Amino acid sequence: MVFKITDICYSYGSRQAIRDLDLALEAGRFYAVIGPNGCGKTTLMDLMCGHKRPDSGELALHGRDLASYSKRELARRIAVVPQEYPVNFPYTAREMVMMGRYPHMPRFSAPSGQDFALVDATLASCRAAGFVDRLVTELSGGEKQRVVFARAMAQQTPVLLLDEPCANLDIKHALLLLELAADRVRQHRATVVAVMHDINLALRYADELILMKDGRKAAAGPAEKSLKPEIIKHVFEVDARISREPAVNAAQVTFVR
């Protein structure tokens, strides 16, 4: 078991964002977290990467309380692509991605030739090699998103947390980055947990869905089995039809008025 989440709760003052949430996440699986705005998806990501601590309940990573890990230990196990990543210092794209290698370097040491080779290969895989020496502060939103994603991939962790990884991306690059995440699952048995708003992309790439509503788990399980029209109606308050699309070998949703 990679993550074992038991009865966790979290509040912002008097507003409860996560309510009695239970999850069990395993290696070699791609999980998509979906739900309406304000349902607690990003808060869940913040709890899972250690940026926040639950008010109650238990959150364990590889059988150990998440709070017991040092920051360096967590950085070797969990890489994060946050919903927002403000950058005010003029790092180059290569320097930004190299930050993903720091948890693996001895203290006070410089990056090795292997680190540089890995960083450049990762930038290339994210179709970001063309601006490797450009300043991140001068990149477009989509270009910066690809650099931030490359930074997480270069970290080479067994867990990858993605909070709206396709924000600011055109469909070509959204598909590219989701394919890279799915490859990490297939080839390295990584655990990917991605907050996604596009239900059809979630169905295309995720092995399992976690549907949230009002801070609670509304449904969870294998993607095509857990998503039903009645669940979509309950969670999103819209009517939908679900059919299988042979072109992508996955179920797809059509919303109806």
Second form
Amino acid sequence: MVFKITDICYSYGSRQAIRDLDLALEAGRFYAVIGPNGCGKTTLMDLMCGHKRPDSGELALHGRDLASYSKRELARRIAVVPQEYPVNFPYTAREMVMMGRYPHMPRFSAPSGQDFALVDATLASCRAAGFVDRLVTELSGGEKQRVVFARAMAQQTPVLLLDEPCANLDIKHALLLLELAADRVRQHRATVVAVMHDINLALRYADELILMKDGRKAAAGPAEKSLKPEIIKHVFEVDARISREPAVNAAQVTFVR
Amino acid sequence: MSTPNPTWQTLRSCPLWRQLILLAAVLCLMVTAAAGMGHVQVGFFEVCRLLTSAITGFSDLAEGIAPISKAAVIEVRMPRILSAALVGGTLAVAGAVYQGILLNPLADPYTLGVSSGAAFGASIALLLNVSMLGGFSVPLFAFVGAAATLMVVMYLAASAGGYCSSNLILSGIIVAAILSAGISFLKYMADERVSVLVFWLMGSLASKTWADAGLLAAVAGPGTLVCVFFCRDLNLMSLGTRTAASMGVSAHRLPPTLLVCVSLMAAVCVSITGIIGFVGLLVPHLVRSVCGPDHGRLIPVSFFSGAILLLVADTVTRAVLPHELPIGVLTALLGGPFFCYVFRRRQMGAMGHGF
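Now that you have shown the form predicted alone, what about the form predicted in complex with the partner chain?
And the full complex, kicking off with our chain again.
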């Protein structure tokens, strides 16, 4: 088991963001976290990457308490694509993706030829080869997001946490990035946990869904089994119809009202 | 949306050691040239012979050179020249780190109120005519003032989640405003001694001794090494704390550690030379626009560029201008308009270029 989360709680002052959450995440699975705004999805991501510590409960990575890892050890195991990614200085796209290799490099050694090859290959796989030498501050939102995603991929970690990875992307590039993440899961038995707003994309790419409401787990399990119209009604307060779409070989949701 | 022009790209990707050797060579050349300039003219090769004999200890190398030339170069000019270079380099490194941590283009080594604190401390020492430590009493008071201000600012800005840059800048501004009112009050109280105070505040490298230069070297060297040690963490910090933390940076501990380190470096500079503005703001900006924002390159290149810049400025006021101008005034008078020019040209060129 990769992640074992037992009874964690987290609150901002008096507002409880996460309540008694339990999760067990396996290697080689793609998990989609879905739920309405403010239900604690991003807080869960922050807790899982060690950026925040739970008020109570336990969070174990590979059987070890998450807090016992050093920052650098964690950076070699977990890569994060955050929801917001300010870039304050004009780095080139290649320089930025190379930062993903920092956790693997000794402090004073220059990047090796292998690092450079990996960075260029990763940028190419994210369809970003056309702007490797451009400044990230000059790229469009979608281009920048691909570079940020490439940086996380270049970190080559067994766990990939994505916080709305497709928020700024057109549908073509959204499909491309989810495909790349799914490849990681299939080929390297990675664990991907992605916060997603598009339920149909989640159904298509995720092996398991984690539905959240008010900081609690509302439902979890294999994608098609866990998603029922009653649960969508409970979590999102919207009527929905679920049908199978043979073209993508997955269940798809139509929102009725 | 212009593609970067070719010269710019080459400088960005040229090996770092080659850039540093070139800059170090230029600096050595400048030091030697500056040592020969002034009221007592000494030839370039005579300076070379004097310096090598002083460094290696072979006294026969300096034979046949007038004793007055030797005294002027070794005892008077070299400490001042080395102090200028070290202060310029230290302020530039401090500015680069300040801008990297606070993610603010206006940040400079004095942003956290270090200069106001130092000025306040020095004003008190000058006003009360403190002389218990001889020549070191004013620098000591200045340093204590700077360090105390830094502690107050850090205390004000601290919150549960560590230090956020807007809190730090705001606290720095508030404390500096209070202190500058205090300095005005001291000036008002100083009556006829106000000129000493004003002159100190303008910054000067005149009559620096080997002890000053040694102290500066002892602070600049280790301080710069600490900054270089954390250069990759600084790169990651510019992607935001959350991302930096997920990539192995102690995002809560790094900013206060580095801010204290570079503020103390700046405080030592201020306490020895007074306030020399614009070097710490200008040099990192220029270096970044030429060599790119990678701190592994930015910090060492800024050190040498700042050293060269302040050395040239100091030599101009010491040996070229008919009357010696306070160095702080000269750097602001020349640096300010130049900065405006660079800033405007960048605005015209590529919008959204960062800074």
